[in-house]
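Shown next as structure tokens: one chain only, the form predicted on its own.
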Amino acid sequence: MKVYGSIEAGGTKIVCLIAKSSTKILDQWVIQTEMPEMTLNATVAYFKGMLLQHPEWQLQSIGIASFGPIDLTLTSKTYGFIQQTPKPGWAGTDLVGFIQREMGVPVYLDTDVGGAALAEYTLGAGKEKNSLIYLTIGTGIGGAYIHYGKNIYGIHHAEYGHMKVPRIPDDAYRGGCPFHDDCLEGMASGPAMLKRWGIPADQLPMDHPGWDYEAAYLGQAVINLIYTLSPEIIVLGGGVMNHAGLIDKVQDFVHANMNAYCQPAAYRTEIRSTIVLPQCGNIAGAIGGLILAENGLKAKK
């Protein structure tokens, strides 16, 4: 029986499945994200353990979705490669090669966010719709556009959560970027709001200011995308995107600051159903690594 690997390789853990499509999973695991040696090993060992305990499986492929940066050329002697990342330990870690190596089948790669915003256009949210812009908002920002079934990118991986986004008037908070400060990721991250309140994002009161406060960061984000890429459909994912109301709060605020202009049924009587939260579940990075491995052999043949 042919079946597809995938790895969500996550800054806070590993998750593998192993399937007989993106809807047919046969089998999940789970661990923490370590150092490079120990996780990767431990990864291998997982698929190898498997296909020894179920000889009638024939791995055709593996999808990786992975957090990053982390070189997509390519062309690129680096490529697979983990770049300069704030995850001690991982930078230059040959992801894609080690993987490659000891499983010997094809592997394919996209960023963490690439591969969430890829399960949605395909199963979820953006079912039928020609394009997808995801957000992931947790430990930190990312983004990712998916325009007729393809993640499109320029020489790098876009970095959606290092936008920057005009500082709501009486907001005092530096920012929390150690790159920028006050980026989007350094203002409306889950860390940037606990820096910020001095309560984490789950803990905050439901009528706390700060959830405002993100809406507002959050809202001009989204805004400068419909204007930039003007896609059919926003999906808002990620932890923080938990709070109840967080994304009727950032509808309002979209709706209400693009003041009518050059603004489309979707942004206007149909907000709700446009800017929206996810459907895939917390393993949609990992079914968009199913859905990688997948079109990557169809497109060998």
Second form
Number of protein chains: 2
Amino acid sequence: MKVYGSIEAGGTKIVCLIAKSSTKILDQWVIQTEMPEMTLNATVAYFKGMLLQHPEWQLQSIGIASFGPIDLTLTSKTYGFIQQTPKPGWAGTDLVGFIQREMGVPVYLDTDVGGAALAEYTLGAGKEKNSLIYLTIGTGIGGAYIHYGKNIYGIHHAEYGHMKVPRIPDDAYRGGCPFHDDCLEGMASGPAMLKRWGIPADQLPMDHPGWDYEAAYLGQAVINLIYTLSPEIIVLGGGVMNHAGLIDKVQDFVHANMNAYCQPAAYRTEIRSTIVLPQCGNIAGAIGGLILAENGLKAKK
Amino acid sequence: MKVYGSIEAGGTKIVCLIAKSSTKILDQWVIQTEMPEMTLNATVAYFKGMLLQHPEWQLQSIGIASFGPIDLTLTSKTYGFIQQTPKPGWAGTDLVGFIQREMGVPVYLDTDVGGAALAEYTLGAGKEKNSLIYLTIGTGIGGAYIHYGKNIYGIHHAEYGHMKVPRIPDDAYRGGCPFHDDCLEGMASGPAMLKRWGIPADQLPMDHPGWDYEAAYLGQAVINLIYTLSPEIIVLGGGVMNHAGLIDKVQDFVHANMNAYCQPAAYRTEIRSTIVLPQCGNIAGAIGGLILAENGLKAKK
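For comparison with the form predicted on its own, kindly provide the form predicted together with another copy of the chain.
Zooming out: every chain and molecule, the one shown earlier first.
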């Protein structure tokens, strides 16, 4: 039986899947993300062990959805390497090369958020659509644009969190990004909310003005992305979006602030079904990895 | 002899070309943009007249690079129609349908700036590259992203001018966009510069602080586009960019303010050859129309 592997390499945990297809998962395994050598050896040991236990499983390929920054340029000498990162020990790790050498099957790569975006596009909120933006708002802010099934970027994967949008005039918070101070991530990530209000986002009361600030920053970022890429659907995920009512506030901000300029019905009358929460759950990135593994082989043939 | 037609429909003038290919122009004709019926009838009369004079010319197709907003969605009932626009009489004009019915050849459409972007990608600053952003800064601000030869957008063409970036803290100008006040176009177009400083951009002295403001607004917009789409090359055109030295200021702003975060060499050591002025001159949009006409037929076959 043909099976596919997936590795969602996150900053705090690694999720591995073995599956018949992206909708038929046979096994799931999770470990904490420690130093790279130990973590990657354990990951390989998991796959090898499962394949020994199930001699009928024929591993075809592996998809990796990894935290970044990571080099996605196929022709680059450091393709598949983790780039500069504050995560101890991981900068310069040859993630794709290691897995490919150890497992001996084709390995396909995207970012973790690229994987989640692909999962939502293929099986989730975007499954009837041709273009989708996925934006995740948690410890950091990241995103990806899927256009007719492909993650679109130029010489580096997207880093939506580091765009800048206007400050709210009475917002005194300096911004928490070590590189850009008050970029989107610096102003609207979970840690930024904690630092500004002194309360973790998940404990901030429903009627706290912090949610209006948050909706304004996220809403303006969404408007910038609409005027740049106009996706059919926009999925907002990540821990901060778990706050009940935040999605509605973002929808309202976008609707009001586009102010009827180049505002197709999707962003006007259909705003509630266009800016939405994710549907693929908390292993979306790993499911995206399975889709990468399947699609990568198909493209090769 | 096979020939191709091109119509660059701009807000103030219409440029028509007849050519053997995008690099072999046989004839060029320009008229002022008046009310749509008169203007389009004159345009059709030009093509028909030229074809009568040159019976050896066999018109294959026409490419249109038009001012907008215009509906580019092939499956839409209003595909090829000019949308809401302040330009008197043009809203709701069936531009593509009229030309197609009158001329009886396939017609291919993009925005004017999409056409200019395609020209730069194919024959100009981007001819060795796989991804290019073209941003034009003049009466308005617009742009397009060409990725492996295709203009990439979702349900509406790009409107980069209407993204927002942070205000410069001591900038007291309210912003001139009738829809969004201080969006990029509202703060950094030619008319915005005139209103803020009381002097037309082309007469603003070299050492006027206005150029630092301009470079900061444009530079931040470029950074937002890099963190979204990371093109191999970024072309800044339009009348405002004719100011000597502005391109260098934008390069410097982008280099400094990305602050080494996800900043590939293109935006670091190669910044002077990555953010550049256009090469295709002032009929770039019309040349893009020829490329549309040629490529459209190829894609059909």
